[in-house]
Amino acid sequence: MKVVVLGCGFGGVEVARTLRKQAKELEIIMIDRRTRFGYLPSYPELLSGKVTPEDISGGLNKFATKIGAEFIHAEVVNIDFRNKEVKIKDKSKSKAEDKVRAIPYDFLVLSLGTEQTFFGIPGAEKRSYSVNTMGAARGTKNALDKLDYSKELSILVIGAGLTGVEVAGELVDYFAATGAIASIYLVEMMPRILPAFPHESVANYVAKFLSARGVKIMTETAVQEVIAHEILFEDGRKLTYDIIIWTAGVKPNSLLEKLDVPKLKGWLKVDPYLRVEGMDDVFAVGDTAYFERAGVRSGQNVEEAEKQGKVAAANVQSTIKGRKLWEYKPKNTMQNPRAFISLGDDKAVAYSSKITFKVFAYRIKKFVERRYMKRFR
């Protein structure tokens, strides 16, 4: 039996890892357009230099070899569900050999992740930096390093969700270390920062902490257009900027647009067993999947991606063996999220079910990061 895993983020890695633990005889193929796994929650810390790309990444080929799988560095261009084939272009080969080839599968797991979205705002994509990928975060760090520190700088972070808040905190640390004078703005179109967190207590605490560190928080402020060195807001206000870092949302992987399968808001719709709806041999996990149970939607976060990866792997095995499948039960949900939130200055809060823990939260977060990355060493 051949299981093909598309996308080697947290969900895809966990599928491959769990499958190999459960079944030594399976042929497992991992496919990704990157050669290295990146520990996404720590990307903001690349800006302040607290971590290096080497600290928070690991070779996918090395990981695959370690668990007895095959890794293919390739771009997935389409999927033929009728003939059970994945169409890829190998990225490791020369352009002369850049031909589409087919990888057959018995079972397929989609873990393709997300892409940055700019909501069609004029100039936003062209003139913004981001931390949505390792390459993007490194590019943002390089842009910061090239700024003219002899003048007062203006740095805008657009989007005050979890990533935006963490980026703002790391920017304070970055400029404190360089000695440069910079105004850091955290811009959010909703009435408060961290709008996805249902309880205001954590948002209020984070806003107070960042404000005390000099971050200027602008809520109920929607971007209308980005032009050279100036950003225009829908209420008529304007701000000049040296760098814009965009953290205002994600969209489904563009490959999903090509796939004629059940979707909801662009995400793959899955059944209670994490199978793409109506398909017995195709599973979806992580940010790719839209999973809802009794009105509760699974969150787009690392905890859910890993948990879904384990259950999807178990259900592949159960299907092969003819056993009863496991129903997935989300824990870290859209309605009741939990997370570690880094704030810069080696501080963090851990939020879960209305409870906010501050003591040792940053140390715990870093411990989790280091422990996870050991699987790639």
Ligand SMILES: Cc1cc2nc3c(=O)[nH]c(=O)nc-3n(C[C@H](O)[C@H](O)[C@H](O)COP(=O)(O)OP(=O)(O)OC[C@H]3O[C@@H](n4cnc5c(N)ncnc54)[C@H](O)[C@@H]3O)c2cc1C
Given for the second form:
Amino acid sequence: MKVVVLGCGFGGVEVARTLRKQAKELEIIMIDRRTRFGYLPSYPELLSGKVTPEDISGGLNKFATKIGAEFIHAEVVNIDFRNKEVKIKDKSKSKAEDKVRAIPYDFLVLSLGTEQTFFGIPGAEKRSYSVNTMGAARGTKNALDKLDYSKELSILVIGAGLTGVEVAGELVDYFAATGAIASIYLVEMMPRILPAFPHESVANYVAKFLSARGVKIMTETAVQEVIAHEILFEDGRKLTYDIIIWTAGVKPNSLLEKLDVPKLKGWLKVDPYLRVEGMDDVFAVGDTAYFERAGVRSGQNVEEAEKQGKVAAANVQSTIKGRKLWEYKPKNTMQNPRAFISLGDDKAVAYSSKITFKVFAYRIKKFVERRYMKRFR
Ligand SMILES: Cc1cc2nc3c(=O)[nH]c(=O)nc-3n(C[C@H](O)[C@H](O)[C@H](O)COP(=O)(O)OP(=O)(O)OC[C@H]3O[C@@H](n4cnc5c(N)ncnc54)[C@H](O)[C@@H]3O)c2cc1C
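Could you present the same protein in the form predicted together with the ligand, rather than the form predicted on its own shown above?
First the chain shown before, then all remaining chains and molecules of the complex.
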């Protein structure tokens, strides 16, 4: 039996790892357009230089070899569900890059993550930097390093969700180390920062912490257009900028548009066992999947991607063996999210509906990162 895993982020890596633990005989093929896994929650720290790209990335080929799987460095361009084939374009230099070839599968698991969205705002994509991929985060860091520190700088972070808040904190650390004078703006369309987190008290704590470190928070401020050196807001205000870092919003992977399978708002609809609705041999996990149970939707975060990866792998095995499938039960949900939120200055706040703590939160977050990355060493 051949299981093909598309996307080797948190979800895909967990699928492959769990499958191998459960079944020595399975052929496992992992496909990704990158050669290295990236620990996304620590990307904001690339800006301040607290971590290097090497610290928070790991070779996928090495990982696959270690667990007895095959890794293919390729772009997935389409899936033929009827003939059970994935269409890929190899990215490895030794192979013909333009040729599309087919990889057959018995079982398929999609874990392709998200893409950044700029909501069609004119000039936003062209003129903004990002931290959503390793390449983008490195580009942002390079741009920061090239700024003219002799003048007062204006740096804008657009979107005050988890990533935006963390980026703002890291920027404070970055500029403190350079000695440059920079105004850091954290811009949010909603009435408060961290709008996806239901507890206002945590958002207030984070806002107070960042404000005390000099971050200028602008809520109820929607971007209308980005032009050279200036950002225009819907209410008529404008600001000059040296760098804009876009952290607002994600959308489904564009590959999903080509797939004729059940979707909701562009995400792949999965059944209680994480199979793409109506299919017995195709599973979806992580950010790609839309999982809802009794009105509760699974969150788009590392915890859910990993848990779903484990359950999908177990269900592939159960299907092969003719056993009862495991129902997925989300924990870190859209309605009840939990997270470690770094604030810069080696501080963080751990947040959930039951408990919030600050002491040791940053150390625990770093411990989790280091422990996770060991699997690639
Ligand atoms: C900057 C940032 C910070 C974050 N911070 C946190 C945090 O602190 N805590 C938290 O819980 N979550 C955080 N998240 C969210 C978390 O990283 C995601 O929920 C998680 O990575 C989802 O795992 P996944 O496997 O679904 O997707 P990913 O980990 O994104 O993996 C998707 C993989 O698919 C590959 N891929 C995509 N398309 C193709 C294609 N066509 N062909 C081949 N390969 C393809 C990509 O290269 C990638 O390796 C953060 C996200 C970002 C962007």
